[in-house]
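Read the single chain below, which is given as structure tokens and is the form predicted alone.
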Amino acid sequence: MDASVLLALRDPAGVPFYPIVFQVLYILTWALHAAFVLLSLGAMGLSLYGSAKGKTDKYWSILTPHLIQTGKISVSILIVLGVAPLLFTQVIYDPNWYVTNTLSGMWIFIFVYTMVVGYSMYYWYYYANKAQRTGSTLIGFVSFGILVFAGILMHNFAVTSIMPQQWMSMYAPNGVVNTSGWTFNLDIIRLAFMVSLSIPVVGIFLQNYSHFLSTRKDFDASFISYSAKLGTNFAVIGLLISAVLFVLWMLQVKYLFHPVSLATIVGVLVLLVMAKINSNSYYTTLILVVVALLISTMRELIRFDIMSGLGYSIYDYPINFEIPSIVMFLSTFLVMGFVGVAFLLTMAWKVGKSEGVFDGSKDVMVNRLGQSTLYIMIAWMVIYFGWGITILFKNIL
């Protein structure tokens, strides 16, 4: 595969923006959607071992209906982040993600309702759970490999699009065109590295949730004080598995000593510290976020890299600008975003912190966000459809 070929594949209607503006925002938000899939997949594997202790356990009685509860939140909420930093990279990246899904194309078909099945089996696992039936940690289990496989697709997915260079080879193995769409790669180590992630995102989880718990007088001090020890080792234990399996990545691609891999161990060690004293778990989940925009660099890197050493630098893509496209995205994503968030965490928050029942009719700042979000969310569908039917009229009078 050269220049020539990849050029080729690119759009010739070019970009709307300048190319590093999408790279920022891809980085962005992998890191989020990326934080959500470990949460989910931490969360959930801890609920399984919880929902068959819970029944002779009473910490984890309490504990596992909330870890349910926070995987089915967090799996909703990486499907809508995933969409984001794939629509970045199909901007820049479009040879990569297109010769992608001709490569694998069965396997994104599959992918999709594998997450219907899986997410809908995780209903059922929380319903059953709720109920306190019998068969819900097999349920559970069914809906967690679910999961996960789709998961490992996602992985094929990323490993085959920075692999341009056996492109033809998965096309058309021995000189023989095969488009039967069930291309799979894996790569072992880095897969091992984003799932052990997971152990120390839920660790960290859990050191948030009992110092959310701290103030609540509804919960008994040896519960908050269990569920913070358990955080805490998970936490430790996880940031050592992953920081072993960093090494073991970054030696394999040949970054280890590259400023963007020494920078992200170093923040792993100084989350390790943070994790094991836990004097204030919101500042170690501060740093827990700068790692993950670290490790979302360095994944990019890579495929920069390797795609740069073929001749193709997203900074050469032909730059048509659409300044009105792009003030609408900036717009919906820091106003229309940013307000509509900022309501639902002050609402999610001011709940878990009241006793009984919470009114948001009464409390100002949930009332002035709630009313501030429906105001925006108005004014941005007159905005959208009213420029959408101009734009239409206009090409076709």
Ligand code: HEM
Given for the second form:
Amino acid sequence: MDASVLLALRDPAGVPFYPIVFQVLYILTWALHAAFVLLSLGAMGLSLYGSAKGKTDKYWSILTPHLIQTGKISVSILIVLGVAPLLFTQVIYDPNWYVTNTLSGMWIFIFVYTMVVGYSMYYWYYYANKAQRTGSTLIGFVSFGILVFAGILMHNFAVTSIMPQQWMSMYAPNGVVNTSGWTFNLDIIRLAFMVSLSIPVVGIFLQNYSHFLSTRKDFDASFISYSAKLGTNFAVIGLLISAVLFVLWMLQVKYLFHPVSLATIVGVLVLLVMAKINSNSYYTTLILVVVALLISTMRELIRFDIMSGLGYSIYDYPINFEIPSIVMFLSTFLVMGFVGVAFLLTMAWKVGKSEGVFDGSKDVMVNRLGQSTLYIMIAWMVIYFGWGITILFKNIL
Ligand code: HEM
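Now show me the form predicted together with the ligand, since the one above was the form predicted alone.
Let us now look at the entire complex, which starts with that chain.
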């Protein structure tokens, strides 16, 4: 693949701001997407074990519905957070993303329906488990399989997009054009590494879960220590498996001794010690966030190097400054996003910490954050639509 083809595939309008900003945002938002992918797969996978055990086990009868609920909410968050890296990748790596969408067009369609069917079945699993219906585990297994398949498809898109040297042979194998849209590429080690991370993630989640509930009088101390131990086992075993797969992946792509790879290995070792000791799982989670950012950086580094090697550097992307859009985007992301998320998190935290029914209207902090979110959203709508309509009329009248 020659650089002129890649450069010709770029958006002639250029990018609206410095490309490095989009690159950093890509790394950040993909790490967030991955965090909820891993939590949903881990929580859902583990809930299947609990669901198969039924109501007979006193610990699992508490844990299973909580895991199902965690997975259910995480899927919705991972979908929302998946959109952000999608937007950033198509701004700076548009040749890669759109070529992949063309080569794997059928899989892109299938991906959308996979998500719809997989997530709808998850709700079915949730309600069937709640009603203790026989067969709820089977429904859960099918939904889990479908959502894992969605991840495999996502992996296919990511891998195909970093294979520009092979695009021509995928598009026209042996010189015959193939427009079927069925291109499918797998990198088993990379995929296994990504999916394996759901084991330590659910382990650290369980440690947090027991830490969080330890202040509640209505949860038995034996249940708290059972879930903490379970979490430690999952975190330790999972981290060992992921560490081996990470080293294999790095050996395969020849990045093992790169500083980012070495920093990731050190991060995983620190996590291993912290998870094993489990003195404060909230600190372990902070290190997990750092490791997630390092893994996201590693993915980006691999892509950046492949593309730079072919003469396509995102830093040379023509810039056509569009300050108003950037200001609108950043203020939405930072002001509305942070206040809104702070409101939801504060409320969720307080609901979880209180025994019985939590009345948000009587809590000063929740009230203040809720009202601020509402006012910011109203102001946002007025500005967004007012601005849009003004520009529209200015352009057409
Ligand atoms: C249960 C559903 C999903 C799972 C299990 C999943 C899993 C994954 C995995 C494992 C990767 C990394 C692939 C790799 O680097 O090899 C990935 C990347 C990604 N996912 Fe998801 N994903 C899901 C749904 C979504 C949705 C709904 C969106 C968008 C709305 C999305 C957007 C992305 C993006 C943009 C990337 C990065 C692609 C790239 O760098 O080329 N994902 N996902």
